[in-house]
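So this first bit is one chain, no partners, the form predicted on its own, shown in structure tokens.
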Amino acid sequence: MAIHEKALIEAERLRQHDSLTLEGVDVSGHWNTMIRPRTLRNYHEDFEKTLQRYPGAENVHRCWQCGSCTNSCTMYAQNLQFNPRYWIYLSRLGLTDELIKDKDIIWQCVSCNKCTHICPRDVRPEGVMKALLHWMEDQGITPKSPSTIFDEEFTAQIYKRGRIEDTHVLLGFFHKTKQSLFQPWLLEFSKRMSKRLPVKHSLRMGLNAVLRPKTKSWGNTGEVLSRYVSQQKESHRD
């Protein structure tokens, strides 16, 4: 099914005349707006199997181009741009380049989950969206999201020692983020949990923030389940 909302199609590419009469007929302005043709030769003949073999994206293949996900969709009511459906069907043919003109939209998907409800073949497109990020951040088309650092940071204290401490995935995400520790939440929420928490909680964090402790016996395991995981992603992809 083809596209055809005014939307989407770039400012260049329609025409209109301010005056036109045809068999007299006056047909100005919007009335004889017209699309220039163009031809599309670069695709990509496999990226709908590629793009399967991203957690959330496996039943692309289903969708029927009903529209329901872009009608339900919170953040197309705020901006007509954002369109899950068009790069739904972009994916479909392999149509990565004008995916990636919209590299900077598809990351506004704020994971409602309203189009993934309402969708009648359970195509998920909230998880499509989400697969469309991650390969634009595996190709290097887009810099890493913020969930991803935090993600990544979290998962490597997982790997190094079995559990995790708040204060250093905090820290690290801030530093690889680049942010300031000084921002007003930070220190609103910390202001607050001093004051609720239990004085020997407190103290127990305090020290963890700085021994640092592992899991008990957790020995190499984060080393063998890193490799597990990283070939659980290679075996997806390839």
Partner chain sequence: MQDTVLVVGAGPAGLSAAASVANAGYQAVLVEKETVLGGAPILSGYAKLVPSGEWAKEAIGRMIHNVEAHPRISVHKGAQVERFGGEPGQFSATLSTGQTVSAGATILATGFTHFDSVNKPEWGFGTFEDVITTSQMEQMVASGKITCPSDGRVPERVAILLCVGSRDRQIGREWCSKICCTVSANLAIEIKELSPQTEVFIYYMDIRTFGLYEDRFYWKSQEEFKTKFVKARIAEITASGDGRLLLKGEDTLVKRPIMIPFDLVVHAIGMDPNLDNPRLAQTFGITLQHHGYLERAEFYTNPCGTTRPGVYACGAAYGPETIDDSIAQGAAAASRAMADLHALAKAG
Second form
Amino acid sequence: MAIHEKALIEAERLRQHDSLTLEGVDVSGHWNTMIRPRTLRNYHEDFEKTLQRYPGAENVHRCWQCGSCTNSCTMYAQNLQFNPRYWIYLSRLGLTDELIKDKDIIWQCVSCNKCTHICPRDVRPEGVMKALLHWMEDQGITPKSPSTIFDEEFTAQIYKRGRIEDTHVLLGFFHKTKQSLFQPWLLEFSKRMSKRLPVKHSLRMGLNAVLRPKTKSWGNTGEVLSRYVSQQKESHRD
Amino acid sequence: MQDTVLVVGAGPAGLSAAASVANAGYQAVLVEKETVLGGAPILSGYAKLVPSGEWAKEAIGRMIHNVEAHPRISVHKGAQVERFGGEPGQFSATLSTGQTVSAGATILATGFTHFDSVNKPEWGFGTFEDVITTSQMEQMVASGKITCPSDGRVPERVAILLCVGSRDRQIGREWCSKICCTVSANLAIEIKELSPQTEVFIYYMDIRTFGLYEDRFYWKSQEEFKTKFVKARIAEITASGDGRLLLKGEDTLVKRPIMIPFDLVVHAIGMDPNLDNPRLAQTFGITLQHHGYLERAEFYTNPCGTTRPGVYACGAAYGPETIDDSIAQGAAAASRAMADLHALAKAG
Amino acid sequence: MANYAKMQQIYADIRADFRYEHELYGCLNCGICTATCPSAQFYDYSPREIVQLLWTGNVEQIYDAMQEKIWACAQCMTCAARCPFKNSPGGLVAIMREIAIAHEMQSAKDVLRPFGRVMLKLITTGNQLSPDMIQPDHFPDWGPNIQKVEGNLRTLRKAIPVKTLQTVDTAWEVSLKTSVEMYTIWEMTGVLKSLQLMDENLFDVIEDFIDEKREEYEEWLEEQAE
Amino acid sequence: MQDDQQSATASGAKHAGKPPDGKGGAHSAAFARAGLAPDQATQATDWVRQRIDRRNLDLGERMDDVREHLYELEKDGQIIIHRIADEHAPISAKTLFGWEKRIPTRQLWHHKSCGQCGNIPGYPTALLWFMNRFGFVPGKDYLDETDQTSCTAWNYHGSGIGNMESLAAVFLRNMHQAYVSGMQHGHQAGHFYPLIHCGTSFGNYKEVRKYLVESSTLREKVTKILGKLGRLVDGKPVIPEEIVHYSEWAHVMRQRIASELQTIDVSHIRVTAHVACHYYKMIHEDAIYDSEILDGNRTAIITSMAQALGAQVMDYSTWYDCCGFGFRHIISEREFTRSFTMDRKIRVVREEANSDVMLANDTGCVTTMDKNQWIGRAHEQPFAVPIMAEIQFAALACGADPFKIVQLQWHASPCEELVEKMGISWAQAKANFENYIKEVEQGNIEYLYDPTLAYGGKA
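Right, and the form predicted together with its partner chain of this protein, after the form predicted on its own?
Every component of the complex follows; first up is the chain already shown.
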């Protein structure tokens, strides 16, 4: 006796012992199948406050679910599962289990900011999505996203020297994301760039990559900056 | 006789009509069946009014004071019109007190009746102590403390259910009661002001805070007071067994059934036609529309008139209405009544 | 997959049912129906969705819903009792099931195959359930304690102190005349025809049975006349 | 959850405050200060809390009383109404909309339920046992005939095979038989009044009746079929004035059952109620509500009987939920049925109400909840509670034999503990029954009812 409407039940809600005998009765397989309900049993309304501590999500509570963000969204046109309005709603009620189901989609935001531009209530949906991503990383729900790793490499160099070195950032990023330096696009990019770049420029780039110069009078500015940022982050997460 | 207007009902619309009549130099006779004036805002003890934010006792009280102090208004409290006859320009009404009133025109400001939530038994009013109505919530706000009636604890979560006794064919209420969305948003603000630790959820199908009520109440309740709006109409309320209430619904945005615990549930009760309307229709010889409110004579050329010439109406007698519009309609009905009387006098 | 014209026809047939106008007035999209729906607790099934599809005339998705979703409905009619618009989503599902059968949808055939035993019993005897249908082999999930006294089914039925219930292959003793009247109803209302559309084999078995019973009845009538 | 039913379930507008003192106070026109004192605040709401009659407005044409239309159709010469007469000794009860529904209490034609008779025979036997105990003479004061079919609605709701015409034809055929059955025993037509045992038959018949009233096409088509069957009276179909469920009979007879027949104290028994969806959710305006029972907030059926017997009625959070029967699911998709019944019914009445027994009023519900609890233990849901009809529970409380009359041997749920808790020895009753089985094997059967007697024959 198969469940006819099986497609209507998420696999993780099915419970079944393939082989089971109870009080001498063989009830293996579908004879003991149980389905767990899909009812939402509670809100976690504190989640809204948690999320609002992340930069970008401060205005999430203003949303009235008009749908302008989703309708204007670049990604939604590609993927109907990509629905900023819906995530904002889930965030407000703290339906985190539902949010987590979309953990592999939310990062697809291309930061075009059309949603933020169109929102009649200044919710800044793009910022909410970024905040959600960072919350998920902090919770260990998703691994650190490539964009976060890139950001970290970038800021680390700022703290140290008050400036970045493109080559160095790329090197660090590829190293930390365990990617090969010999990306075809990068090779092609370097090849074409070297054709057009004046020799003096190329030399300076090469030199900077090795010497890694600091911004003038940087001193311990980087240290102060880094301390400030981490304090800010701490205060967001308590 | 032609300089006297009989006003039936001393709520906001009736008080306004009587004051307008008297201020224009005509005589007003105000008949109120209750022993106090003020109508629903006073009798039901509303807290702060929409949209002014003034306490009902002060705002409506001012209207009452003006009427009671006016030399050209005579007030009959605890009285009803029992017999009514005559023509425009010369009506005669017999009151339950035995007195007779002669008037050239009559204005019915007979208002509405609050929906009685026991008519939606599956929503728990009358079954569970912690299910109350917006009127009762107003009282709680007025008393200065938000608590669960069952045991006096401060609620962690309050749910306000919209459209209780409105937009519901199951119980023959097919109209929108117009003001409950705004009143509920206002209550959410007031609850939060008194009890900052309480989370307020409003369950809605759609939000109808029309006109200037939008930002002042709906937006404000979200932006400043973090009220959560959930798109679901609740189907049933039951007790959870641990002293809390369970709301069963479908979150139509998440598209999943929900069963959420709450400490206190508030019914945003709608406006029924006045229970007296069938009797009023008979006494005054006027027609009711199919929902049981008073029928208008004509929407464009005679919006203040009933189906009987010389008998006018205003406010919630015609259908769900706000307090401020009721007051405006009271003035409009008064001016129409006096204009018609004036024309009659000129012709005669 | 049916072509668009076929889907439109299916939608038109649903709307042509005389109950349709009584079951669907409009929709406030409030979700009360789905809230009270037992199936919605377990399946990705929503009476609100069914109503919306019909209301907006989305023929492709209506067709799609008729493959699986309409069979998830438990027909408890709580939705109809609660709907503030007085729609009956459950009633609409009943109409859609009838139409699924009339259009010989494969999904309907698949769904109804395990139901054949009940239909056989009902159509041949006028009873839908009989004691002999509830045997432990058919219901291991009901446990070993399916009845509390050991014994032969026939004897246990005899121990019911109401004569009409002392039966084994029907729920109560149904007179021959009653059964034969039943067959006439099946024929005249097209029930046998829809059965034939769904399950030709079952139909053949039932038809043989009916013929036999009718003959039996004719004989009995002749006996009475003598 | 408290033991006391009064506090556990609906017991009225408990929030009603003191009456207004009439001296102004909160209502006074003297407005010295803003805001109300707490006690004034409570007083002021009395006005709102005043009870108004339920659904006292014009509910529109879609909610009018079907009986009015029946009378019109009869006047119009289209149908014959099977009327409830004095000989049926009707007792009035109020429906959800405050309508009077007359429930006939005797001269009844038992419209049996296939699920009950086939599966839970203690249901009809307990009912007939009560009728006999009230001194009704079997075959004279009530009938149980072989000339009845199932309503076929289970099949229809389960499979979609069937249609409104077939359902209507079956309804009118059975109702015709009920109407003419009296004549076969030398009475007037209409002497015996149909009493519907099954919740689904009850709901379905009411729905069919509604469509018969609304659709002249349906009437025409079905009348043709009934003509062929010889099931018309003066060329017209017969429709009963009221469609009456057995649990409505139990409801109006509950005081007599408790006062005249009850022998066992059940005040220590914790009862939960499950009312069949097809009893009170289909054509719900017609279901019985009583202002004395649950304050009129929920249907009175079952609770009224349990309260009359003096049991404690416990509330639980999934009171309104269905049982999970599903019509086709119970046959071919029991994963749903068992999951629902365990999660939404059995677990809840166990955990929240600690119920000794759950009472129902329909075949499908009793079967579903009774049979599907055992498998719960396969997935850490070892919840169990006895399930039976309120009429079976009432029979136990009135001293009926748990086996011979209440027929609990067909139940899978653990009824043993309940019976013991009521002070009845399960072991003794079982031993008696096993002896009785031996008698049965030798043909010594005791009858509550034998239809052959109704025809003047010998047992």
